[in-house]
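In the block that follows, a single chain appears as structure tokens, in the form predicted alone.
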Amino acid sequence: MTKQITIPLYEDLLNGFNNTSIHGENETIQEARRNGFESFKRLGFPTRKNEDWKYTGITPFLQEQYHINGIAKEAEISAALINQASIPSLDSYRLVLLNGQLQTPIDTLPDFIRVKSIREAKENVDLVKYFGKNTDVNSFHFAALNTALFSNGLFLEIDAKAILDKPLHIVHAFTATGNLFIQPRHLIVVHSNASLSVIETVVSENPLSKIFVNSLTEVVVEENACFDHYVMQIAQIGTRLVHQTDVSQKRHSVYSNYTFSMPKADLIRNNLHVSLDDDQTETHLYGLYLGEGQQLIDNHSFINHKRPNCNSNEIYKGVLLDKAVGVFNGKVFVQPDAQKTNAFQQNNNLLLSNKATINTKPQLEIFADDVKCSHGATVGQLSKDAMFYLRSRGIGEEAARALLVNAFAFDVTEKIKIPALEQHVNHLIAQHIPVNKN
């Protein structure tokens, strides 16, 4: 077990589990909690000695004295907090969760899509069937902790052959008057031949406190289903986000993930794990991270090709300013049975300050011999020739920089299938690009 002597939060969490009553929960969930707790006791919090955390020192973010969900229910949501998540011109259904708790009333949804809190859905057949099945609590520290001590969250499922006519916008709002450590848990099931588009926006409001969010989302995309999954992270200073998404894909399914990490939050760590469990599956992962100040943004992805004739495509782009630190670690794993795999992975980074840092590590691990796989990474700065060209055409320096950064991000933003969201992301990029950052 990793020594946790210098992290009082570790003992608080262990005591929190011992004092938590799990009676009344389904036996499947109770067993998952116990397994998660035993794994977390063994693993502890990660340190830089753990390979996946080599470039991300998590310990400084765990030193504060946190309430462990103790003040989550006392918080009140404000209009200003909800407005942070607003996407102009977006036509969508909307749900709001405050500190992991589903808020009512909610928009009226078609009968073929059901939304409940995890607690309300504890006896749902699909919740019991899929809960914890795609999450490896023996290897991932924060996943084990979330499984043991998740407080609440969302269960969402759409019926077979159903198609939601417009996106579902889920707002994850976090607020607290004191330091808060909170652990939401979500499960999304897209049944066979269904089609669903979800936008998740993470916002926070904590000017005098620290909020640490350790969240985990499990996704099941069944046969012939299509799921477009957008994640917008625009939390404020003082917020620390550790988020894991575990995806299981069945035959002929298509899963597309778009993750946009924006400035201000102290720490953003995204673990995205996709398991291609059947033949003829298709996976697209697109990411854009924009860091400023002393922000740390870390994206770890793992695509597990298990079966033949599957395609995966991954493009992540980063723009770093000031003293921001970016990390990209993407692994494509091709198992022996996964013949005819076609996998592409690329990470490109733009440094707008000579004090910004990027650590990038794209990886391929291939055990099949009939595959097409490639990966690469680049790090660079804005082209002086391009800047000169734009300035010579009468474009101001600030506008020229914004144009070049938007052009750099275009390979990701152009993949967005919702025009209002694409416009919103481009606006956020331009908003955070100043004239001079050295």
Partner chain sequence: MLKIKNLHARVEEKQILKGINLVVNAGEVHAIMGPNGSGKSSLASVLAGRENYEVLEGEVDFDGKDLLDMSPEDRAREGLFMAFQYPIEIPGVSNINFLRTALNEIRTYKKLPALDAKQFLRLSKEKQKLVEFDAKLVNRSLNEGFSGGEKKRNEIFQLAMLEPKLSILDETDSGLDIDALRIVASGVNKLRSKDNAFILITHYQRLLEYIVPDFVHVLYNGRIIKSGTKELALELEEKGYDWLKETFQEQTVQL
Contents of the next structure:
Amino acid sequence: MTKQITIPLYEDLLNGFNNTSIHGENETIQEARRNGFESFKRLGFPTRKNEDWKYTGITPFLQEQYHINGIAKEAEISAALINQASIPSLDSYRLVLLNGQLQTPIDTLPDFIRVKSIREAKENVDLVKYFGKNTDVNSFHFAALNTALFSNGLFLEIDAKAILDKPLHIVHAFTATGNLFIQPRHLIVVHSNASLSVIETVVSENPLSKIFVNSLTEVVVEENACFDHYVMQIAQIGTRLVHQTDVSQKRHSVYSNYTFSMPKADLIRNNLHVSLDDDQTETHLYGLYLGEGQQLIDNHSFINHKRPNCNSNEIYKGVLLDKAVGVFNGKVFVQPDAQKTNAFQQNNNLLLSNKATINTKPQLEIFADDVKCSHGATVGQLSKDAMFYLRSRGIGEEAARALLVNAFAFDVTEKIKIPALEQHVNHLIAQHIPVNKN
Amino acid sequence: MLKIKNLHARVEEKQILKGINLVVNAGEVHAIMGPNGSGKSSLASVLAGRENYEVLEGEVDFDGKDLLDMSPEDRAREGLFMAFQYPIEIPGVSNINFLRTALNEIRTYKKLPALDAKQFLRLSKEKQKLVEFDAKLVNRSLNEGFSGGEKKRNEIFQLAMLEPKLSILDETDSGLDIDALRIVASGVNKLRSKDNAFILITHYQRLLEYIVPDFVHVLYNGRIIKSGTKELALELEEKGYDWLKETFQEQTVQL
Amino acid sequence: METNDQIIQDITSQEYEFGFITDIEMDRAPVGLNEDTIRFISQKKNEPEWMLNWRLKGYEAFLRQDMPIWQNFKLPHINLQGISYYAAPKTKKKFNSLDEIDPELLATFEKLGIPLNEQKALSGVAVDAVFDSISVATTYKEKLSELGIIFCSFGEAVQEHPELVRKYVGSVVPHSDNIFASLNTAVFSDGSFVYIPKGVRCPMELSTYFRINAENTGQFERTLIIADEGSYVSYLEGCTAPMRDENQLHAAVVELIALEGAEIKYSTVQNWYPGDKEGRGGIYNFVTKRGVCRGANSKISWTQVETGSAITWKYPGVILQGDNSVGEFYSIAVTKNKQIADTGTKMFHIGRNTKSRIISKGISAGHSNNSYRGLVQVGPKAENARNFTQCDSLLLGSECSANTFPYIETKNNTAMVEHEATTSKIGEDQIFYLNQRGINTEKAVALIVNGYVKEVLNQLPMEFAVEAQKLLSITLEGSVG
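Would you mind generating the form predicted together with the partner chain now that we have the form predicted alone?
Next comes the full complex, this chain leading.
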């Protein structure tokens, strides 16, 4: 349908599949790869004519000559790179992945939690059971591509009834000597009645090379399970992130996602899809994006209410500086069966520069009648009266601005359940609010 | 402490102060009264440095420094405090964090060491008690969901915490019931000393029964048209403002 | 819940009351669309060459465009070659007085509640009646002309005021704007034209009444309203069509131009035949309406009550070009059976201190699909632009859907844009409360719905607010959420 031949990368990727040896992989995964490949061949890369990419032109980011997947030489992981991900006074377990490859040795974890690289885990029953089940490769270009050509990633599962005593911090570090197109793939399974808190931090080095990361994480939250999922995106200039998360929630489960998109990376495109597959689930999606320079940060979320009595709550806050462009598109879909749905969605934006742009499109599509759904979106700037009030109490302009931006973000940051992380996020915000940038 | 000389100012093309002269010394309490729209609150705004007010003429000396030359925060750091007529609500900024930031910025300016959490809390407790401010309100977001009276009491609590030299209370009595008014007034009375001064801006004489002023000024049409002692306030209460307006207009005609 | 189902049933079986057909001799263009069709229409209307050329440009643009694909409903195939693009009652060219109009026609409008006889007419309302493609009568013309107000059919304006038409037509909705606007440019038959001179406040409501009657035709009218500096006009359009099994296309274009300090209030009560409960027949209402606040301190306000049509697809918008200009959009859209309504507005903030306000109330019942789709765009130079949007959807029944698609694009950091939307059904507790006070469920729903849409109804001129309220209660008769 859409012509893709203008992008050499498309051809390279198609050839890439032909050359990739998928022998030795589990048959289910091989099958998924083939489907993904056929689908990508048909879909190609999205253009701005595609409603989901209306405000985000991806083509400029695909022009470089990229090495595809793990072809780039495995670089040494530098302490500086890991440091970028560190969260002061955080007490956690930690895993490190370099270019999608799990690094050893790993922290000793309790027995009830298992961590493997997704390629090693190929015959794991649960991997086979859940892999690709919640990802729609027929409509999502990058999901199809990832499924076809993912290199490696993490398979993480926590046993039923297990509770991890402190957060698991997963550092996704990316580095390259040439331009790199890399596609990690992860699967997280939280079994019934288990409780897990994960912080994923994405960091990259700032070489002259471009790194395009097309990552896909599948998450399964089984009955009565509870999963707090934090994502910190603090990648550097030159890095382009397309980050898809496909979540499936079972009865009585609670899933909370917190996504913090921080300055620098050229492009961040998040696709967060939550499928409420059973009754009485609870979903919280919190997001904060802070755009700087020429950055483009695009958050797409899709909450699919399929069953009755589910609650979803989404709050995204954006702060845009310089020439940054922010995009928010939140879709709440309520299927005919999903009676007694409560869905709340809100997106607020602060434009702190006269060159910054925000495009927001919250949307409700409702096919059941006994529901309470609402959404709101605002675009504005710091209140002059509030600024004056703070200054009249002796607080300097810079400090006042930082206070007010932190206050703006408060609805999201206060929801963070890990104090060290909350502090860290507030610190990152304050750090990026410059003086006199009105 | 404060010397205002021939102050003219405007807001959005409209001239609202047309030559104010006023001297306030340490230890004094001045009341500025006047009908609606006479320029009372504008005077407070100009002194505190609100952006949309433009000074056209005149000077203001604050303890030997040119007040009009300073940013709003520097005026505050120099010891000028304005209790707002409509204190703003800032959700997400906790009252206590806000006050600590303000206090420490002022201390840093004065080259004093910042207070640590413990010292700050002790001070806060002490002042809360002094001005009868509810501890529950201290930990909430700044003025968010406060009643009118609670907001005004928060202003007085901040006044107590920041210990300014000169405090301007802009219609602090408006919208207060008699109990809240009594609490606010007793807070102010406790904070009065020979080293600080107060300017009370009010429409009614009522507040002045609780906080007795040394001087009363009547502001009308951007100028102080009459000054006197506390008896003037009583006279105004009895006769209203009209008799003064008439005299003033006659004077202007003669001029 | 039984009563609910019963009542939903009632809504779906509600008859369309304006579905009769007038038997009248018609002058028609041959079926199909090509350059000859356009020349035929232009010649019939005795148009100057520039008008024909503009039509042909519209046709070229039409040929270049495809049918839209971004909508969230399935667009049925429309055979644009299968309809006749011109149908007019066969009479002499110009009526000297109302007496010369076919009595059958007059009777039709009487039946629709639009008497064209000035003695009987609604006081304070001047009416231009359009039957199929042709304006048949305009009332109060002389009285208006004393003030210099021009209110006539579009065709007449082309003949009598070519300089005004030529200057403004296509200046708000260009000939290549979208496929339906291009089609309209090529084949539009008639419509209304209004010009309010400088400083004149139009003393009465101006109104156009559209009626599609002929079978197998489309209606492509064009309205152009120009409010010169400091003037004011309030304009209302109403429409109905007979019940027919096939779908008919209505692709109108409305252009409003408000010069400095002018105000235009445009109200629509749209009640085209919506099709039957199986979704057979009904009008496809694909309309392009746009106004421009060209001068400083001007204002354009759209109010619409949409109850008819099988598919309604329209976004009356305002280009806020002049500093301090104001755009407003108030909408009630009711859908039932298998109706589809995808409607909303577009507000383009270009000038400084521009303000827009959007209030949209959707009510869906039956198997219908009701969407709000709106764009608020703030350009880089629109200092201090302000927008407030409130969209509410009410669902009556579990088979229908309500969607909200707001697009907000801001490129200015002094702008304040606020959007709020809610979707809910009528609260059982509200109904119970009213029941307990002795009000039956049906009345209770009517009361609640009326309260729900009041903010929009209040925007309508008095005479029409009453009519619209009646229309709503008929449409939703017997409905319980």
